[in-house]
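Starting off, we have a lone chain in the form predicted alone, written out as structure tokens.
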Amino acid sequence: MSRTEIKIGGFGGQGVILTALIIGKAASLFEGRESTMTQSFGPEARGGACSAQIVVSDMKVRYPYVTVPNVLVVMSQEAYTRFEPQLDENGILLIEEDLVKSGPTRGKIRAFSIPATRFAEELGRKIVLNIVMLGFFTSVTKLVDADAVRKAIRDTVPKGTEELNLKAFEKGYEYGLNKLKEEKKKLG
């Protein structure tokens, strides 16, 4: 991997920025790679449009902005509608399936969906849907090592919530591994 561009979109309050921060921290602090993160959110904050962009590279990041994302994570319909056209035609699209209705994919885009909100509710806290998505992202993309992400979660989430967040991560991670197995069976 030389340079991978990642965009995460949703609405304020879903933990979009925190998710990006954890990915960048896992790559840079716990894997020794380079990463940058930029963020954007509407003036209404909670409930408004929100996105974060991460660049992860094995070499120095000379341009910190995402131009054509290789990976797109969408947790709201607005994020899907707005950002899906920007996704590279060979990219990976990760969808929160209960909140986003997606159309057919373009080019060779690999699309995967997960009921992250439902899984978070089953764990007792809807607020960890972003960490469920993070686990899903980690297993499907294989861009960042799962142990590095676990360390970054422990290091970043509020004290006292580490165990819940790690359970949420594992739920998404295992679901992603199963989705990859299903894809492999379909492809033969």
Contents of the next structure:
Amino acid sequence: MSRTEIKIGGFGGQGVILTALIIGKAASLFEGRESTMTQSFGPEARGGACSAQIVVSDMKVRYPYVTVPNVLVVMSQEAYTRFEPQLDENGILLIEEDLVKSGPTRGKIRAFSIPATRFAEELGRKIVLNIVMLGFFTSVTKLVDADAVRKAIRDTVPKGTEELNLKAFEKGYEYGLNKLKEEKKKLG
Amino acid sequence: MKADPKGVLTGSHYLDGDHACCEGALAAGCRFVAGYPITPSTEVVERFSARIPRVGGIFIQMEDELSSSIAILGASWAGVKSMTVTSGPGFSLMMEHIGLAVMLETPCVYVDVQRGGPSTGLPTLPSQADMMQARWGSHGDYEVIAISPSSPQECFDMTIDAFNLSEQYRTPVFLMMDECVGHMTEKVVIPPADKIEVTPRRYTKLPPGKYLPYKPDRDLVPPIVKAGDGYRFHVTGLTHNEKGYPVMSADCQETLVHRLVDKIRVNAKKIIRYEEEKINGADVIVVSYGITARVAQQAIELARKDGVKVGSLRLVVVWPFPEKRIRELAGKTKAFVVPEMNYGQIVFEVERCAAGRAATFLVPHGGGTTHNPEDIYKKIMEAAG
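Structure of the form predicted in complex with its partner chain, please, following the form predicted alone?
Whole complex next, starting from this chain.
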């Protein structure tokens, strides 16, 4: 895999940037690959539109920006509307299903949905919705090794919240594995 | 001299260029930053203000860029390595004191995280349009040193280089970052303190009474003293003699300003740094710097796939400019292609040195994002004929 482009979109405050940071860190620091993370800078106060991009590669990343994402994670309707048309037609689309009403998929795009916010609320803190999403991303895309992501979570989240965040990760991860099984059955 | 371990965050990190620049400054021994936060450079001072109380040093959020750019000169004369950090609009305001820093021969570092201009322009988006401002922005004759990093790792490494050069040559050094490099996050490896080489200040060995603050060593750089160490000295922006006293004469101007210029020119060979790749036998050579060098590399590979012999010369130190090397190459290659995030700055230096012996092509970009590699590729193909 030479170069994979990932884009994550949502509201400011959902942890969009942190999710991207953990993915990049997992690849760069715990898998020994190369990654570059960039983010959109604008009036991204809580509630505004927010996006982050990561390029993961086995070789040095030269061009730093994402142009045609292979994976798109959307956690807001606006992010879906704005970024879905950019997604590669063989790409993977991950959707926060309670926050995004999605239309039919294009080309060979594989779409998977998760009620990440609801799961996070069940775990006791809505704030970990991004980590639920990260778990989902990890199992569905298999782009980054799950243990590397777990290490990156421990390395990144505030002290004292590691266990909660890892629980959130496992919740999303398991849900993703089940979604893959469902897909296999359907195709199978 | 090795770095003071107190300021060195040894290990592998995932940092953006701004944060990496701050760590580079701390590793280099910078213990005073005065700044007026401005996007996209704010993260440098934000991190410095959080880190410095534990390392031991001072951060002052000043009232503006004028005061920031002169406070660092005062700190430097008090014996502390110092830096200020800004972006285009602030850099414009600092120009007067950059001239003063040159005239007083004050070791210090100015970081400019370039954004789109003119004026307030594009606060959150990149450009490389301050390159000539760094060279010529202040009035009068002088030479500068400017370095252009292309990744967060280089933001760390080259901030250290900037401090070392400023100490070696007693001159302000510019770290010319841009928003893209400043805000992109990548792996940054910070070595152990005993693996980081830090240039100590060149203090005089002469006793008070014998010391002349502007009497140069053989390399044209005068040793320095620290305020409060018992030396009698005087600093002024006026043309001054070896004692530091103002002398309004053509002779004194010739002695002083000629030396200030020669201090960099004579030592240019030791300061200049560039990276070449596949230069031998190249029909086209891409000359680039900063983030654009990375983007250009993608274009170069595309052109090579088409069978074009393309070489790459990446300027690490942009000022002083590697005139001699470009002149040599102009006799060997057909054309230079110069992509930069502006409408033509460094390309004129390349053109001047090529002196008609090789064609020179600019790939301009107004900023706001990096070049599309395709545009650079097209120009390479055009240049290859």
